[in-house]
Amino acid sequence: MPGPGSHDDCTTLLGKHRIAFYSRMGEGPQTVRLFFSPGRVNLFGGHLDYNGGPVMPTAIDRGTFLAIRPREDGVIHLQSRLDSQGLEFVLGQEPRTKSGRWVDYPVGVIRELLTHWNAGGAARPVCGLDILYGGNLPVGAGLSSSASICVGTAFALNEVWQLGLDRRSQVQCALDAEREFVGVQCGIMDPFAIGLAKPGHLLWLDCKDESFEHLPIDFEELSIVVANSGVQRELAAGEFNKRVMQCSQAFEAMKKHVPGAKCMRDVDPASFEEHRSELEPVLEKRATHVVAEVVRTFAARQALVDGDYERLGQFMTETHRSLRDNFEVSSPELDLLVEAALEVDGCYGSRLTGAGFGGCTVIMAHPDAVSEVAAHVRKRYSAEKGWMPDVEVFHGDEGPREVSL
């Protein structure tokens, strides 16, 4: 069953969006060029990556649009179907500090793409643009918009203005600008998922040293489908940051006890055991989470391989119960999510992705009990929460990628 991010139907999506972009943008000379870019969901590793930790992330099949035509003025216009105001500014005079507003993310990665291509001393100076945003993700729904933005506009515009950036070197410049300008200090794992996805595959990347494998899955015996919500993540960012902190006072606390520890996935199960008393409530609390979430994750990579989907599950689920208890990032919404998702026969197991705090949670079932997950879903939400959630399956993705029409 082809998906949004199909061929076709993202062929379909992005010509609408040409429509739109002229609508807002007006005609012009230059040939406007299409881009698109996907989201992603993780199934293990949740809250690793910061702390140096394997993760299983895979691209999916719905993501951000970008239309975007040169100008000749050295203005960058950047504009949002999801938002009427907009922004401008001449090349050389970026803004220095965050508004707040979507257009920090594009913001953030064309000053690290600019000081790229002034360290290399190209000859050619860049030129404006006229850029226009949307997309069929999620905002807010830990499906990872904000990488999706960022590493799309590091594709993008490394095709348009011809940097010649390798995709690591994108993905580098996606990150930064999340962490340097935004003021996220988000893990590797989101934008690496997205700028090297691989269609039919998830990606193992180990967060400490950044290697990664594409790890083969098997979609006519597993289906990934995700249930939103419907609860926008306002709290996400702020209660992120904190996390970051009281992962790191843990690691530093941690750390003397484990020689030759760099972070918190060093930390070996034996030893926090035996030194875990030495942490303050909380800080015990996340690091049994991170701790046994780094084991959880290496045998979920083993039942992977071994197509054991049960097992699989059974990790997954796991991991949303220490999210909850020992990390504090889920929310009622979510965990009524879970719980109804389990009781339908055929569903192996399923947590809360992203970040938490509201936004989604992603499932794992046989195909054949596909209809069956999602029916209930809703209807026992619906129920409960009074609003029809939204639960689709998902489908892998290739990655960012110029789309001809």
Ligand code: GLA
Given for the second form:
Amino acid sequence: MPGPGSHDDCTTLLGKHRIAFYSRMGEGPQTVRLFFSPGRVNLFGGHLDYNGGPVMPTAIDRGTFLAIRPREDGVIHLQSRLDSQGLEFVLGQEPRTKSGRWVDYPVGVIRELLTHWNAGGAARPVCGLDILYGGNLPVGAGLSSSASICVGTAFALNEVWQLGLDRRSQVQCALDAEREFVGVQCGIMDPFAIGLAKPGHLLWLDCKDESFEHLPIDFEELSIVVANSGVQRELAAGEFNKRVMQCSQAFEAMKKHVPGAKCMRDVDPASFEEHRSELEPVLEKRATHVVAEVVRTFAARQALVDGDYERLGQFMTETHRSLRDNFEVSSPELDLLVEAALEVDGCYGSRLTGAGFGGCTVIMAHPDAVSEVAAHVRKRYSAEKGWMPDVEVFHGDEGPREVSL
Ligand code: GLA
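Starting from the form predicted on its own, produce the coordinates for the form predicted together with the ligand.
Zooming out: every chain and molecule, the one shown earlier first.
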């Protein structure tokens, strides 16, 4: 039977998405094209991307749906199934400032794509479009719904407008849109994890030089389970930007001790131990996490390559504890989800995923233990928090694509 994120299920949901498109946008002679763009879950390297460290995320089989139909009047019409208020504008007159609404993500990407297109001096004018967004990824839950929309938009419009951008350039457009138009100082992990996904693999991404590699993962031996706390990440944007700033302040204070260091990732454990007392207490805590997490992420890579999932899981749980105690981005709900999962035999490890402050945890478990882990986590969480969390197995994904029904 197809699971909730399986290929069959995705096709069925996209079929419904096309029906929703017609009811929102009306019938028309032009063909509606359908696209899927995954979300991502980060397994290793918590809050390392903006410190230039290594990360190991994977794209997941839940994501954003786009239904797109060309129109001849040069108008871009954006709608979402999650919001009755859309946006219309004429190509060439894109909004110049953000609105604080979801439309900022696609508008930011469209602006980036048009800049590329103008710079390339292409002769073929781009056409207007009706676009309906939807999906099966919880929004604001730490599974990167924003990068899913941005990379998905860059991919789909590159196809529809035939811009000829390669995948790496599409990822860059998505990243620039979030940083420059939406104004979040996000690291590079999320759009890379989505845009460069390969099924059956984690992405090993070195955020210092943007080099990457796909590392195989054996889903016969290890399942990835996601538990949603149901708590929206209220503080996320402000607190996230604060962590980015604190890490950069810690680096400013440490760099004089490490010749040639370009980012916090370059501060080695020995130099940090020697000079940590020079940092004010909060910065010392943040740096403690980053320095140890870099070492841990390299060790986790080795454990993955060795197929040692017990050890891999221990690193994951250590990451959670450091994110909780040193980086202070966890919450009582996330801690409870992690601790409950760890009580079940066959659970290798667990941690919060994404920025933290709410959203989801990820659990690595032996496939035979998954039902028990899910049942136990649901039972403890609902008994203590009065709310039944979604706990589901997620599969990997191949990245953004057009889907024909
Ligand atoms: C958010 C950001 C990512 C990364 C994670 C923390 O998801 O978008 O770039 O910094 O937090 O690992």
